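First, one chain by itself: the form predicted on its own, in structure tokens.
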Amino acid sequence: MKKIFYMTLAFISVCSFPLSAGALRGTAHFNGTPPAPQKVDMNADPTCASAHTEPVYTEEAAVNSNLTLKHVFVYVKQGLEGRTFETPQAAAVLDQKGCQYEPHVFGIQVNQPLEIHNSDATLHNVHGMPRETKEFNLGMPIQGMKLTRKFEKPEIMVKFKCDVHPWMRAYAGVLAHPYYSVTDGEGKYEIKDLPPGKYVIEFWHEKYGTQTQEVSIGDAGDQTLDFTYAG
């Protein structure tokens, strides 16, 4: 009798986590005129106009050629409570390159390391705005220099900025899981190995605002979710 309790309770362990997971996957559409470009203006810092040889526009909302909208951040809202995910040890980068941060939006997980880097031959003061975590506000005058910060809780979303450069922005989305991602050059994003269940994902644009569409993940595997952003 024992033998069988014992294997019952393996089979009830195992059967308690998904046996399989999909991905997610979809496009950020723009509906509407795209935002004329806005030039940014680095002539106060010789160092940031020497960087470029092309004009640098701001990222405040990017449209890209095909009429979808970069720089979206797209993660799972509810659907994952009651589950505990493992920290990353590797580190989330941030760098300063060129007078602007690299990336513009990007993803990380509670606790997990954020390294932030100095690429430029000029002084950079990078200025953490969280809510839920303890501010801080670095200066950074050596090329190469690097820092290392972490956020004790989720937040949506943590803002970026330098104090010394005014355009340079960049936003985290701050999480308990690892399940994110952000719309690229042509507008797309992938959520990988997201186990079965219903989800409520919600898409976070710094300009155009949240939206919150349901999605269910079923053993059959991979989904698609669209969505529209109108200009």
Given for the second form:
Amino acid sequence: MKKIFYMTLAFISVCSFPLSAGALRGTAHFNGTPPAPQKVDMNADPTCASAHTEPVYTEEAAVNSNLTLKHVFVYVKQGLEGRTFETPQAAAVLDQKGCQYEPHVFGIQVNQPLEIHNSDATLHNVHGMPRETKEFNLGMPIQGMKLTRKFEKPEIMVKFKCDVHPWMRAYAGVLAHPYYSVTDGEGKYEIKDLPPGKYVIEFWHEKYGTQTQEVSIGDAGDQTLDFTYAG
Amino acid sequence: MASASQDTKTSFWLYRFSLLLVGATLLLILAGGLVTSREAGLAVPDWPLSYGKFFPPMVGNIFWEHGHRMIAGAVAILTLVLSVWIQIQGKQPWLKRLAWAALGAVILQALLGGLTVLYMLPPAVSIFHACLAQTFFCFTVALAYFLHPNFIPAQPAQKSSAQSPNRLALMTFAFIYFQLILGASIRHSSFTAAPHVIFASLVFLHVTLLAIRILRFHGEDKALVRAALGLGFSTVLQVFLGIGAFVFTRMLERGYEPPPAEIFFTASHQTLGAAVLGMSAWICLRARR
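Could you output the structure for the form predicted together with the partner chain, given that the previous block was the form predicted on its own?
Below is the entire complex, every chain and molecule, led by the chain shown above.
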């Protein structure tokens, strides 16, 4: 009975949205001289070092070759107040592979399961440092090991680190809604199925900080919103 | 006659053993400093075992954290042996109590170390852990001082209060100890560095005054003079290390990992701080002769 009630509630909340929806797309431009890439020395753990044939660089300020910025978390900050959204049952995955986090920046909804994998033949500790939910530090000494965690409150951003391998860092944007994206290797992002309305969009980058812009999504559909970070 | 010779020999080895504990404790403080400087404190998330094992693979920062635990275990065993040895030797009751107090301190220190790991570095526990490390180091210095074969108990003051370094030595020790609390607060919380920087000038002034008084009125006590000069030199060096630590932790931008220079300045500043406190504790005890 309870299940039917919640399913009905979720259905109503989804149906309460206008049927027309558009995509918000854009590019994160980088203005200035890109910082010199910092090479990661993995020799402290031979398993990590042997996992890479090419040099590995920190992802703190990854500027793409087309002078765009990777790993920018883009999300709707304002404009969705009073609306409720279904929590996805499918887990978001954070993998520890080659002694690096994959993905480096990602989004997840409140109470959506986060599955943390260890694909490496070495031990990691996954140290989640949320401020709104309880901090955790879990040992993952076995290859193939999986752990699941949830975040109970929205938070921009939750930091993850491996204290064994200090070059490992990841960030999660925890939101009450599904309207977020992360810029890719060409600096592009896309937030799909955004209902018509006025929104404040925030761009978050771990080194270059945050900036916001307002945008209107009309019935006409898709909208483009670029932004620029100064180096 | 043979018994007296045997006692002298045993006392000599007991003293040497106490010096070994002093050295091992300073090494432990350095190892702890490296754990903090390398941000390796949570590389092993469980305690007292490490990843459920007595000896985990020593990769990455586990080397520093588990290495710190192993040195701590060795220091605890050395303290236990020394304490029992002092009881068996039939030393003075107050010295026996001091040895038990040192053993209690090292056990409490181990528990605090475990709490810092299990509760993910709560500032209050981490600061207490850092300060107790320095306090325990002073215990070991005091034990070594009292176990010296030529130890002479405190005598009534023979020099005027203006010449005696007694009170000034105690004040200097107290200032250095307070300075260490401020330093630990900066290192383990977001506490501002300003009081630590300002208080450094007060410590520097008192160390200078103490060294001058010892050189002027106690030149005949060569050991005391050497300690005063050592304290003065170490304090000057400590100021420079402190400036380096401040620049690297508060002024320069850094990536995910602390750079080697930052690790050097912060860990050596912390360890030399312990050595300065230990020297001032030794001078306090010596000045009472």
